[in-house]
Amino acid sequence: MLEYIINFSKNQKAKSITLEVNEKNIPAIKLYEKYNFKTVGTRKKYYNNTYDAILMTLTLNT
């Protein structure tokens, strides 16, 4: 599904894909770190006013 999404991405000629995971969600942060997504960013308490969720970009080369 992550590539389907990326190579959509790219045909739609977008410069960049962003997304947000809960800090605790280990298995999503590092599939998307396999893809190359970088952190850029936080919502502090995002998740039940509880868990920060991360922001991560992933740059497309279109």
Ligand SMILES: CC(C)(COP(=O)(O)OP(=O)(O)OC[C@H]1O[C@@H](n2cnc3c(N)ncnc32)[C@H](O)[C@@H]1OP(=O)(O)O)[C@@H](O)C(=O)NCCC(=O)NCCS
Contents of the next structure:
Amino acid sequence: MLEYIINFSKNQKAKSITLEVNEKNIPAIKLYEKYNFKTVGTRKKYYNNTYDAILMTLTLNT
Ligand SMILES: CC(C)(COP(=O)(O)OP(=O)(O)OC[C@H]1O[C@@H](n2cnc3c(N)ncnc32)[C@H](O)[C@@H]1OP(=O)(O)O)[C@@H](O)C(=O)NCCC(=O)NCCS
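Same protein, different condition: the form predicted alone was shown, now please give the form predicted in complex with the ligand.
Full assembly next; the chain just shown is listed first.
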């Protein structure tokens, strides 16, 4: 699904993809890092008023 979204976004000539992921969701963070997403920020206590959301962006070379 992630590859589909990346390819779809490239076809749409998007410049970047940004997502948010729970700081505790290590498998998901690792997956996004494998696809070259970089951490660009956080939303404090975004999940359940407890855990931070990590914002990650993939810059697309269109
Ligand atoms: C996100 C998801 C697709 C990742 O699947 P996956 O790549 O098969 O996950 P794995 O179990 O192989 O774990 C990935 C890595 O995280 C590591 N990991 C898993 N739990 C961990 C933990 N608690 N602490 C540290 N590392 C951990 C694994 O060792 C593995 O490391 P490696 O790549 O260096 O071998 C899967 O977890 C999923 O479907 N999650 C539910 C939906 C979801 O969270 N979506 C994202 C919403 S933002």
